[in-house]
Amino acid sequence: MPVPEHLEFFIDPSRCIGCESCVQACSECDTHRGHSMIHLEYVERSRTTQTTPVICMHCDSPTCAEVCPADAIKRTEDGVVQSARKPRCIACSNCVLACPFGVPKMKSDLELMMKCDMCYDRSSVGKKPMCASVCPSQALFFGTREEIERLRKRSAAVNRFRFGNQTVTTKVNMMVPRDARPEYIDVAAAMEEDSLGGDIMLNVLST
């Protein structure tokens, strides 16, 4: 069954308050196997303790599917890329060096890629992932395009990243300011920038 079309994921890192509830969560889905498959990163360790939470952005044209030599991940048709599947998945670890958001993680005791799936057993049926289900701040939200507009009304959804020359869209939205929305986040000069505190996330931003 797929995930309903109406039913969207949606990131605000500004609201994430660092507190792991996410990466429990994800550990107790029923087809994770007690690993979770999201983590947090700092936005810039030494000066600063804010953190975002790092999902699979499920992109349109996932490169890590793309350069997987035994074609273990799949896209299904609702746009969700799925885990590596262990029969297939030779530990090769092209998807993690080729993913442009540092998300699939290579676990080298089970010689299995495993990344977020959108606790696919629960989205596919209307429910939220296990990550957006406990979070306090609801950094992670799971829900209709109508809903977070009503609740974000200072915010917009980004779905359109850029990195260098090329241009990543998602299945997943990141929230920005609506004052600044941008047509893409540019990542790759997002790097360069200088960020400190609370222009954070103004600095990733690019028009």
Given for the second form:
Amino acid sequence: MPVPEHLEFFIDPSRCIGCESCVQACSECDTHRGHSMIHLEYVERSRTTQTTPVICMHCDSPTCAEVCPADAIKRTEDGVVQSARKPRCIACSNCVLACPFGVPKMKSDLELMMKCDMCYDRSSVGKKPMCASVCPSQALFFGTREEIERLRKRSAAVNRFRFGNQTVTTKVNMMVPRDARPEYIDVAAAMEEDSLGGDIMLNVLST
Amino acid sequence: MTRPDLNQIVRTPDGRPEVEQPKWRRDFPIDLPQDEYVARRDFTKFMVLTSLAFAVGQVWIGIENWRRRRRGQPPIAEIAKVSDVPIGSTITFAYPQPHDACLLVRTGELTWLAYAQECTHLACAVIPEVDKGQFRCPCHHGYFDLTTGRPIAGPPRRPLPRITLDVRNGAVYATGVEERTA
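Next up, the form predicted in complex with the partner chain in place of the form predicted alone?
The next block holds the full complex; its first chain is the one shown before.
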């Protein structure tokens, strides 16, 4: 059964409180039982405690699947990119290196790439993915576009990302300020910024 | 299952339609319905070629059988002198061709047994264990009965080919190979 078309995933990093509920809940999903497939990334860790959850963005043209030499990564009709097919995956980690969002995880003990599949056992029957169902601040939201527009008056959903010369359109939406709504989000922009640790002094050790 | 609409599902990186994409992209589709889709033409091709392969195989088996019958029984060959083989011992010999290793077992004063040494599972050489009344194949632990050559344990399903023997004038002669299926 496909994921109902009117239900969409929305990530709102500004609402993330770093509680790791999603990380815990993710490992309880039946499609990847025991393995948490969500990343909780720190933004500017040296300056702030701000975190942001990273789930698979389910790209319209998934780079992970494009680069897979074993033809193991497939997308279902509803646009959900699934974990690698076990009989095909050769554990080469090409997908891990290629994904602009850093989502796929290589389980070297299983010799299998596993990734967020939007809790396919739940979302394909109309339920919320585990992370979205537990998130206390609703930084992860799974529902209709009307709902999110009603709940977040000051935010808008963007699903276009730029990674170098590649524009990636995704099934999952990122919430951005409505006033300054960008055309796309530059995934690699952080790499052009100055190193954050540059001005940390080590004069503590001087006598 | 109905054929999925190719243009509708595949969203290619450069945005051009599926038909304009390189062949490899069409051969290795990202979408699951296309990956699992088998075209009627592919299926027919597979069926025709497989049937053809079976038909050719049958003809080939027929020709091989005919050639084997034409060859007839191999010539009688002397294996050993009776006095050279003590009771309870084993010797190896080649019969009918120099590369066909066989085993000759003397179990009693007048009882002689001979089998091809090739295990009927994957052609490893079997080892005679006369005191246990069996042949053992060390590769996958296959066991054959010493007196009949029939498999008693392990993966082999067919008995060892029996070499028919003739003992006269103080010598043991191999007179033929008896291939058996059960």
